Amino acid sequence: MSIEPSASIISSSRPERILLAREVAESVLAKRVISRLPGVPVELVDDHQDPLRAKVGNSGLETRSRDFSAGKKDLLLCRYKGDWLRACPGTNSHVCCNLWTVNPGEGCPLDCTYCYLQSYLKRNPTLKLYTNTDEMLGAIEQKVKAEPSRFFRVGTGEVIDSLVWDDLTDSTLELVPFFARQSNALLELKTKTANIGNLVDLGSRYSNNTVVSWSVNAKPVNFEDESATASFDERLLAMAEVQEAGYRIGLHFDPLIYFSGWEDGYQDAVREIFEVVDPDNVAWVSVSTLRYKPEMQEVMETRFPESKIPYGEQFLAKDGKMRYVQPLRLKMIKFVWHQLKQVSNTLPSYMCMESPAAWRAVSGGAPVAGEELREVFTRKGRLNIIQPQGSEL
């Protein structure tokens, strides 16, 4: 496949409305933001508090998937309030890869049946941006610099998406350039988004620690099931060219979904990937399927009734979550993973949120933290404990 650069490519997402907490109406993020969307009124608030969060607590399905729908045209300038730097849950009797989480706003203007925001964000629905980031910044270089024998890797794409909003905020212009400078720490952003102008433009000066992640699917998902998100190509343009300005790559084929002719939908995404991507530079490729809370069934039926996703041969798991019967979806798994090491044996695998039976099932051992996977499953993120072949975490 021809890829030929282009790094104009920038957030096609835009809001209704601005609502601005009078907090920060003269912070420089939210003065930043209101001037890069010319034409979007603005309306002074007083509570940082979701406007939607009464309405959408105490109403019906219907009315709740209604609001959570207009709650993506509205972005909520304010700000945070919480703690910062947060380790992922994880999931009971799943193997967790130790992430650690930051988020500098909460909710995603895209638009995917599958996604989990639906439910998680339910009772917060509206876009938000959060104008105390140097706070953010400080709260992680507290933590890093507290514990110098931990090794953090640090997400901010958990409840938003890590690049969306980056043509409005330049939020990647601190961010990176503060990663750069830590010695046990780095940076995982997640998009499924081609929006890198400013990742290309910081370039190779302070690209050493972060890793730039894509969500990646069947070209037929992107294209039924991930409204507003960057086609497929696109994420291939982008990840040439963040690949050029000297940062590794992340990938996450997750979930995967279930689809007539899956198999060549996935064997062909790995195929066109690694036609683009050189798989010495993966960071880490992540592999599980379809879960979500049960109460996601009726608010995927309500908001996408076109889609074959809610339909599928799941069952309710041990975890309390949707899930792909046994038999489908170690067999989903095992196709994607053998595809990847066909790429290459020693490409940084790993399954997300699965059990350490889909484990040895899939992979023929337990979960491992071999060097090539260091940065993911070094036992509680420590940097001198690396787990032997064939050991338990």
Given for the second form:
Amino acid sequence: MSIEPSASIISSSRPERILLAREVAESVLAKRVISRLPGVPVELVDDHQDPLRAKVGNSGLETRSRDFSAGKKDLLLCRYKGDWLRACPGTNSHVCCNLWTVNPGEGCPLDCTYCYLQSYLKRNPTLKLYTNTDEMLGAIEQKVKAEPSRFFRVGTGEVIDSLVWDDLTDSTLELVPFFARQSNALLELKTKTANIGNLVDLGSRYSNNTVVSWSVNAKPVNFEDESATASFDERLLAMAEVQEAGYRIGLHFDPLIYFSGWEDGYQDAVREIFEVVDPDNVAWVSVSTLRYKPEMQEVMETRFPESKIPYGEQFLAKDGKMRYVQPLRLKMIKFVWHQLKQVSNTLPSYMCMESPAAWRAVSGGAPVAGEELREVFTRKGRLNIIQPQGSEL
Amino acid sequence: MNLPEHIALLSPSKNAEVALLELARQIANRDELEIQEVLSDSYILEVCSREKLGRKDKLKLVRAKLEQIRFPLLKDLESRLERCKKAIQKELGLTLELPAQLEGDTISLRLKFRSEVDVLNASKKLGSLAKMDQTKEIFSILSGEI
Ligand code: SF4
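Starting from the form predicted on its own shown above, please give the structure in the form predicted in complex with the partner chain.
And the full complex, kicking off with our chain again.
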């Protein structure tokens, strides 16, 4: 394959230092990343473990917050030695959407105030990219081939933004054609960036089994609490380009945040998105409200003293996460759900990590043991799981 | 950070003091005020100066006020639901149980019978309950119609 990355892309996320695990120093990916970060010092390390892990171990909150910030300055290039493909952990007593996840790296340089990685990666805060992506693809292939009658929706955006490093790694140049060859698997790239150069370059030749998803929010939230990400308008431009290049679009209105004027904010967001995105080209839309582990409350306050999010009306819910009280959650989800259904009644919408009660209140019925969700994702005519015709694979 | 004099004079326990200061700190951060300003809200000042109220009752009211400022929507919902429950209790003698922390859409009611007549009476009460505005309001709130 001879696809070159778009020359115009410049990574907005440059680490201050590269930590290079000695055992991967000669890997193609490590060399590529280093060559695209000229001027960033490279330090060889013997261990593939997170260098902050031991230090963070028993530290107090303030140290943890400081270490979490410090972790975002380094990029560790190393091998991944665990299981690549995992079922999304979901959450107790909430309805789950059967997503599989693979993580080509860990940690995100973008630093949204509400980012759950602040608790999820509290002991491993250093940004990481795994260089053994051939093993990752092998593991996915093995899994999906072993169960040909099962459908796999695989996301790479669980503990890393799927595209944030793509101009450094070109990982989509491998992933997207790889998924185009699969007959029972679909790739979801989930991002808050506009780092789409490679996807556009790949174009419609391989786009059949890849959905490019954006997490979207009302503009005030984007401005106040996602300041290092692509702006709302930049994401819209990226959506338009990716759609033009032949990909289907996914949207995640997640997390909905309560603020003064939230209704106008989310109404405008839906309207502006669908001025650009063709509703018939949308693979799925998820809607969910703010949630985070209680320990993140103080981390957010410490790391983002300007943010108002920690002072919303969250409380500790049954699933052990801080959430808005259910009537407020439902009001917000219903509002956005209604806006979406006004755009198109057939938009495949679902709620991420919400209770059966929420499903009843918002959509008028409970999903039956996940069947309804599976139907959303595999609805006839929505998925285009076919072998690419005349592809150069 | 110390409590202002009008609250310190109420001699709150250490735990109560921490809780009051924490509520005030969160409100201050949210509303971009000084903590002392929050704790000197006019209602709080008025409560603290009431002569006929005991120290503990004053502290209870101060805390309730701070909680109401910190969680206005939640407190409003709780008091609306409480009013509905009380009205139903008064009208029909039925005590509804709402889902814990308002998570869920199911309310429950425990009934006991000593005779067929009791059953008949209860069924009549249930019929009336279904028609009460307060019942409708409870279900509306739980389903997010707020
Ligand atoms: S873009 Fe996503 S992963 Fe990155 S900081 Fe924001 S919420 Fe976290």
